[in-house]
Amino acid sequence: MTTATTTPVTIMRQHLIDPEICIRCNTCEETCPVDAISHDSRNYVVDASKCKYCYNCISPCPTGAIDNWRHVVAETAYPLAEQLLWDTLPEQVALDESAGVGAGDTATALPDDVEKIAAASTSGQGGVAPPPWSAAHPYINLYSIQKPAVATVSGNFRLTAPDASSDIRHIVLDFGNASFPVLEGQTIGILAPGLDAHGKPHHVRLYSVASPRDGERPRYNNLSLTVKRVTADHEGKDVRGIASNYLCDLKKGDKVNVVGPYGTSFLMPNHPGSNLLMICTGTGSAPMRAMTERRRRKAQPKEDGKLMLFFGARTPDELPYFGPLTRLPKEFIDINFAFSRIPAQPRQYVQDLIRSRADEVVGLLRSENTYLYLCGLKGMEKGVDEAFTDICGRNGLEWKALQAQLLQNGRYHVETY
C-alpha cells in the first residue's frame, strides 16, 4: 500500500486595490508606513511581501477602493506587474487545482489572516484622526464615476493678480436639482473629459471645498472650489495639469462631471467655544476659507472660540482671497500673512511666523478646546513640525507627545499634497 505525500501550501490574504473606483489620490501611498504602496499613470498597487495588514491604509481612503482582499496561494500572489495593468479587480478564485493546490496538499494559513485581520480592521482610526466630536455628520460617496452628478458652472473668477505668476482661480459649481451636501473641510471629485496615453479616462482630481455648507450663496444649491492652474511640477518641470487647466478654463454655464463628496475627518468642530489654528499655503486655503465663512455667517460668532490663521504665499499678488482677509475685523479673526519672495525683503514662511507668535499659539494648544489644520503643499509639514517642536519645548510642552493626543482626540488634522 503507497501512503499518500502531502505537501503544504501556504494560503494568504492578499491586499488589492480596486482600479475601477480608485480615484488616485495618493492618500494609501502617503499612509503606508512600510511602503508596499506604489503606483504608475495607471493604476495604484499593494506590494504583497511588503503589506504588514497594519490598516493605516483603510480608514483614510474615501471611495473604499483599498479595502479589497483575496484569498491566494502565497507563491503564486497577484505581482505589481499583473496589478498595474488591470481595469478591474479579478474574482476570488476557487482555492482548488485550478488555484494550484493540488489534492495532496495541505494548506496552512499565514499569521496575518483572516481573524487577526477582521480584528485588525475594526480597531480604530489606522492612524488617521477621527473628526471632532461635534463636526456635523458627513456624507460621502453620494456620486460615483459611473453616475456622477452634473454640475453648471455659475462663476469662474481670478483670485490672482493678472501679473502674477500663478493663475488661481475661484470657480462657482451650481448642482440644480442635485443633491450634493457638503460640509467644510470635505472634497469633491472632478472627471476631466478626454482620455489619456492609455486611452482611458482621466482620473478624478480632488478638490478641497472653499465654501461652507449653505453653499457660496446662502440657501443656492451651490458650492466653490480654489484651482491653480498646473502648468510646472513640484521640480519646476513644465506639465500641464489635465483637471486644473479644463477647471480654470470653464466658463459660464459649461457643465461639469462631479464625484464625490469625500471625507470624514478634515472637519470643523461644531460647539460653542472652540478654537481653530488654521495653517496653509496657497490653494490650501479652501478648507479654511470655507471654515471661517461658516463662522462669519452664524448668527452668534460671540459663542464661538478664538480664530487663528497662518497664510503663505511667494507674494500678496499671489495669496488667494488676499484682499477680502485684510477686510475681516481683527476681532473676528487673527491673520498672519508669510510672504517668501518679496524683493529686497527676507523670505518669510509660515512657521516663522509660528515662532513669533509663539505665545499665543502655545496658549491655544494649551486649551483643550483647540483644533489644528494644515493644508496646501506637502514640504510645509517638516517646518511646521519644527517649528512647534520649538515654541512647545520653550514652554515646557513636549510637542511629539502633544501631537500624537490632539491626533488621537480629532483635533489635529493634515491634508497635504
Ligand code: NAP
The other form holds:
Amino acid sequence: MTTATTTPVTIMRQHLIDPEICIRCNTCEETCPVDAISHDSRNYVVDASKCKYCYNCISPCPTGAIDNWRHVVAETAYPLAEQLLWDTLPEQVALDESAGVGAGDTATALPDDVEKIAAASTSGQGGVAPPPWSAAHPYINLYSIQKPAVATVSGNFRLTAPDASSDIRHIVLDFGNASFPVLEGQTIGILAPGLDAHGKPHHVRLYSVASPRDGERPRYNNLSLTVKRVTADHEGKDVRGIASNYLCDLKKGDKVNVVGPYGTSFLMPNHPGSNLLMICTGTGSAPMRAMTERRRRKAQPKEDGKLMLFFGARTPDELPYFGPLTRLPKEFIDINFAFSRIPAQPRQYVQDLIRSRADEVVGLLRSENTYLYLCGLKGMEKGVDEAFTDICGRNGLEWKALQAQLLQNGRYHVETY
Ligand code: NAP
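Now show me the form predicted in complex with this ligand; what you just gave was the form predicted on its own.
So here's everything in the complex, that chain up top.
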C-alpha cells in the first residue's frame, strides 16, 4: 500500500483592489504605511510581499474597491504585473485546482487574529471616522458600472459670474422612477461616455451631492451637484477634466450614467441641538450646501444647534452659492467668507478666519454636540490643523487629543482632494 506524500502549502489571504470600482483617488496609496500599494496609468495594485494586513487603507477608500481579498497559495500570489492588466477581479479559485492542493496536502491557515481583523475590516464601515450616532442609515453601491442608474439632466446653471475665471455649475439630475436614495455628505459616481487613451471606458469620477435627502426640489426624485470645469491641474498645467467638462456641457434632457451612492461616514447628525462646524473651499461647498439646506427645510430649525460656516474662494464672483448664502438669516447660520484674490486686499484663507473667530470656534469645540466637516482642497487640511492647534492651545485645549476623540466619536469628517 502506498501513502500520499504531504507537501505543506501556505495559503494566504491576498489583498486586491477591484479595478472596476476603483476611482483612482490615491487615498489607499497615500495611507499605506509600508508602500505596498502602487499604480500605473490604469490600475491601483497591492504588492502581496509587502502588505502587512494593517487595514489602514480600508476605511478611507470612498468606494470599497480596496476591500477585496482572495485566498491563494502564497507562492503563486497574483503578481503586480498581472494585477496591472486586470479589468475585473478574478473569481476566488478553488485552491485544490489552483495549485494542486490535494486531499493529503496541508494548508497553513492565517493566524486567528489576522482573520478577525479582516472580518472587522470588511464589515462595510467605510470612511475614516464612524458616522455621527444620530446619522440616518445610508444606502451604498446600489448601482454599478455594469448596471448604472440613468438620470436625466433637468437643469445646468452657471454659478460663477460670466467674467469669473472659473466655470462652476449647479447640475440637477432627475432619477425618474429609479430608486436612488442619498443623504447629505454622500457622493455619486459619474460615468463619462467614450474611451480613454488605452481604448477603455473612463474611470468613475466622484461628486458630492449638493442637495438634501428630500431632493433638490423638495419631494422630487432629483439631486444636484456642484461641478467646476477643470481646465488646469493643481500645478496650473493645462488639463481637460474628462467628467467635469462632460457634466458642464450637458443640456436639459441629456441622459447620464450614474453609479453609487457612496459614503457611510461623512454624514450629518440628526438629533436636536447638534452643532455643525463646516469648513470648505471652492466646490468643496457641495456637502455643506446639502447639510445647510437640510437644516433650513426642517420644520423647527430653532430646535437645532448652531451652524457655523467658513468658506474660502478666490473672489465673491467665484464663490458658488454666494447670493443665496448671503441671504440666509444670521441667527440661522454664522457665515465667514475668506477671499484670496481680491485686488489690493491681503489674501485670506479659511484658517485665517478660524483664528479671527477663535472664541466662537473654541466655544463650539468645547461642546459635545459639535460635529466638524472639512471639504475641498487638500492643501487646506494642514492650515486648518495649525489654526485649530493654535486656538485650542491658547484656550487650554489640546487639539491633537481632541481631534482623536472627535474622530473616534464620528464628529470629525474630512473629504479633500
Ligand atoms: P479653488 O477655487 O482653487 O480654491 C478655493 C479657495 O481655496 C481659493 O481661495 C484658494 O486660494 C484657497 N486655497 C488654496 N490653497 C489653500 C490652502 N492651502 N489653504 C486654504 N485655502 C486654500 O478651489 P476648487 O478648484 O473649487 O477646488 C475645490 C476642491 O474641492 C477640489 O480639489 C475638488 O476636487 C474638491 N471637492 C469637490 C467636490 C465636488 O463635489 N465638486 C466635493 C469634494 C471635494 P488661492 O487664491 O491661493 O488659490
